[in-house]
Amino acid sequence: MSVPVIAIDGPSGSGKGTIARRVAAALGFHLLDSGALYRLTALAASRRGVALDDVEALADIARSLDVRFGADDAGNEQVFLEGDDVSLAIRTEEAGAGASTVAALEPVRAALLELQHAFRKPPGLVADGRDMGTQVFPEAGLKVFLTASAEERARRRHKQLKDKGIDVSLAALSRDIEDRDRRDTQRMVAPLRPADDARILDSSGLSIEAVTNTVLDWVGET
C-alpha cells in the first residue's frame, strides 16, 4: 500500500507549518517543510558566498543539502544544517526573501525534488509548502491549501518574530509579504496556487485549534 501523503499549501504566513506540525504529530506522521529547503538552500550559499543569480552552483548546493528536522523537549522547532542548528537564522525575513528567489530557479527545484520525496516514509507524511498538491505531491490523498488575509498573516509573522527576539516593523511585514505572493503567484515555475482538488481553508479569524482540528476532520474523511 502506498505510504499516505496530506498536502498542505499556502501563502507565506498562512500558518500551514504550525498546522503541518500539529497534523503530523497527531497522526504520528513524518513531516516535511519544503520551504525550510529553499531557506537552507539560501543559507547554504550565502555561507558559502554563492550569488542568489547563480543557479548551477545552487543547484549544487540544493543536491547536496546535509539537513535534519527535529524538536526539543517543548515541542519546538528545530532545524539542522550540516549539524549546526539554524532554526532561527532561516526564519528571518532575508532568509524568506532568499527562499523565494531560489524557489524560483528550476534547476534548484529539480534538485530538491528527489530530497523532497524521500520523506514520504510509513505511516505516512504530512508535505507543507507551497506545490506539494500540484507539483511534489500531486497525488496525495488529501491536499489542503491554507490561506488568510494578507493583513492577518502580517500580524501572525510580526507576533512570531517578536516571540523569536528578532525585530521587524509590521509595515515592513506587510510589504514583504505582499512581494513574496506577488513573486510565488507570478513566477513561470510551479506558481502557487491551489491543486484542482485541494480543500481551500481561510484561516482569518480562526483558532489553531480549530484549523488543526478541521484538517484532521478531513483526514478521516478520506
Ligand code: C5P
The other form holds:
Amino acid sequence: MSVPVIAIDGPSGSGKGTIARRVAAALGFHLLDSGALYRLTALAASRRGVALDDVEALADIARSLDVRFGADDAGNEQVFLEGDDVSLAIRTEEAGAGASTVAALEPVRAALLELQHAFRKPPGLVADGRDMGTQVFPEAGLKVFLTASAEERARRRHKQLKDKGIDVSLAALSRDIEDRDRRDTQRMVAPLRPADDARILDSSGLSIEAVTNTVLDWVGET
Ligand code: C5P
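Right, the form predicted on its own is done; let's see the coordinates for the form predicted together with cytidine-5'-monophosphate.
Now the full complex is given, and it begins with the chain already shown.
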C-alpha cells in the first residue's frame, strides 16, 4: 500500500504551517515544511557568497542541502543547516524573500524534488507548501488550499514573528507579503495555485482549532 499524503498549499501567512503541524500531530504523520527547504537554500547561498541569480550554483546547493529538522525540549521547531541551528535565521522576511527568489528557478525546484519525496514515510505525510498538490505529490489523497484575507495574513505573520522576538512593522510586512504573493503566483515554474481537485478553505475569522478540525473531517472522508 502506498503511504498516504495530505497536501496543504496556500499563500504566505494563510496558516498552512500551523495547520499542517496540528494535522500531522493528530494523525501521527510526518511533516514536510517545504518552504523551509527554499529558505535554507537561500540562506546557504548567502553564507557562501553565492548570488541569487547564479542558477547552477544554487541548484548545486539545493541538491546537497545538509539539513536536519528537530524540536527543542519545549517542542519548538528546530532547523539545522550544516549542523548550525538556523531556526530563527530562516524565519526572517529577508530569508522569505530570498526563498521566493530561488524558488522561481526551475533547476532549484528540480534539485529539491527528491529530498521532498524522501519525507514520504509510513504511516503518512502532511506536506505544507505552494506546489505540494500540483507538482510534488499530485497523487495526494487529500489536497487542501488554505487562504485568508491579505490583512489577516499580515496580522498573523506579524504576531508569529513578534512571538519569536523578530521585530518588523506591520506595513512593511504587508508589502513583503504582497510582493512575495505576486512572485509566487506569477512565476513560470510551479506557480502558486490550487490543484484542480483541491478543497479550498478560507480561514479568515476561523480559529486554528476550527480549521484543523475541518481538515481532519476531510481526512476522514477520504
Ligand atoms: O512557506 P514559506 O513562507 O516558508 O515559503 C517561503 C517561500 O518559498 C515562498 O514564498 C515560496 O516562494 C517558496 N516555496 C515554494 N514552493 C513550496 C514552498 C515554498 O516555491 N512548496
